[in-house]
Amino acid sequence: MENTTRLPSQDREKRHISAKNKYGWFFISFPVIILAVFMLYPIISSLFLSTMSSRGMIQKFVGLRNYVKLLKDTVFLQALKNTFIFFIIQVPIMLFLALIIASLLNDKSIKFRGLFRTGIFLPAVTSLVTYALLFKMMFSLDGLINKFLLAIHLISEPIPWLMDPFWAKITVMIAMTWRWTGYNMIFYLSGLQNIPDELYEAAEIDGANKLRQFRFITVPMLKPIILFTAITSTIGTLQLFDEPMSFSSGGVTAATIGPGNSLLTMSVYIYNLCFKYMPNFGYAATVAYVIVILVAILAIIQFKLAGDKR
């Protein structure tokens, strides 16, 4: 017959473990409460708010009517179109440049690598107001960019960078690429330094040139980091707010965001619905949840394209 007699030492150990568990729950309760108050509650509250229609402080329940209204809202559809243009064009260019620059600056034969890395990363920590003013001066009709292009006879007349809908988008894309390429480069550099040199040496012995090494070693080994930067860049672009507001001639008081609302994004539209037009916080919450849904869909697509089965 099995002996089930407990020893005093076992009882003391169980009591000790139980006391430790109580202390653990006590200490973890504080961050859980903070997360619930400042994250979980706003998420649930904003979801409920998206089913309301408000005019100032007066609110009424409308169910899913706000979501149906989006399909007929020409301003929202323009904001959605502008946001996707930035996402489809600017994000791939930025990530590709970041990967190329990281690969070049990972070469140990290059002198002053640290200086180059710092210089390329600095735009990410530059003040938004400072760099927006700088870009607006550079891309003005008589700015440095037009003077340079005219001097080398690449153009015959100044380009209206900030006064034409097409060129305004191009200017914002250039500014975003300048600012965030170095930020993504840092992630790729950290990943490159974890790839064993033996892989490149073996590939070189087998006759693989630099391009084939980049394609068959660098890119596959950096796939998790590429996926991470693609998702974070997607989130950042769908929430794009700073550059369109800063590059608009009148800023927050402008009648349109960019020439013909060409720089209007979904985040800027949310701001307008809350603080610029007659406040309609319920409809603004609906637009915000469209961003959430789009981020989720695009993240799933990117996971599938990357071959991640999780």
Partner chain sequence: MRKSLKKILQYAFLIAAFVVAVFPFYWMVVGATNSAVEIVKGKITFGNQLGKNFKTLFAEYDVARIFFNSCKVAILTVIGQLIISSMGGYGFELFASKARDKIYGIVMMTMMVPFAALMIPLFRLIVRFNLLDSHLGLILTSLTSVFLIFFFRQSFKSFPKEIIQAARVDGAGEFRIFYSIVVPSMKATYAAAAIYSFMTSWNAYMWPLIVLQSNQKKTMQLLISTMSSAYFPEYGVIMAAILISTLPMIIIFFGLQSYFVQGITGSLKQ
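Form predicted alone done; form predicted together with its partner chain now:
Partners and other molecules have been left off, which leaves just the chain.
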């Protein structure tokens, strides 16, 4: 404090800051208390669990041994591999498709834009139970998709969509892309509305074609939103649970998740460790924390990638 005499205005400011502080706590107290009970407590509790080994009711402390055990667990490694296949193939295809549709729809000369937008977003309102059921019926051996592909002579015999390890993954990826592309498109479309038309007009005058406009205006301007959708999709895919569970025949009680465990993801493995085998909550919590760590690493990489290109 250099000033020895305090001005009344300073006093008022100080009072204002403390009042501001008080109200700040008031506003955030409700969500923070609820999250502390129903989110933070379970998170910490399962972190403790991840250092325990449990067989039914008996628990004993094992420190980091659960994490070491994971590296030699072939089922876990398969779950890890499956999850990453979904992540590496499905996420880029979906986001790219969403971006293309959004930029096509942003063209003001297109007729029925509202209709297209609504229709393409519509899958995002369906529930998992619903769309899994619809897709399972459509992709059955004598289902609509096979009938259609046979009719247009694209294939000569039906594809065993959900009975073959390779095709089962493809089917789930198609279903996920159907469900989430429109959802991501809405974010891009909203972002595109914030880009001034003059930028495109100027590029047009300079002789830049649509492809170059897409590459040099749309993508850089949407970078924060692309980053946002990439991170939420990463989180969603690494936690992938509902789809593999509903698409595998027999569901919860089946011996394998998908043919040859081809749909076994890390979250499904957690569920199995808790409810299917002799429950080992500690080991399950360890798998959960591996997912958290992987998401964190991938998010950092994505932030870096987005930053460097600028």
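Numbering follows the first chain given and starts at 1. Throughout, rigid core stands for the largest set of C-alpha atoms superposing within 1.5 Å between the two forms. Keep in mind that what you see is a predicted model, and the values were worked out from it rather than measured.
- Relative to the superposed core, P42 undergoes a C-alpha shift of no less than 2 Å between the two forms.
- For V32, a C-alpha deviation of 2 angstroms or more is recorded between the two forms after rigid-core alignment.
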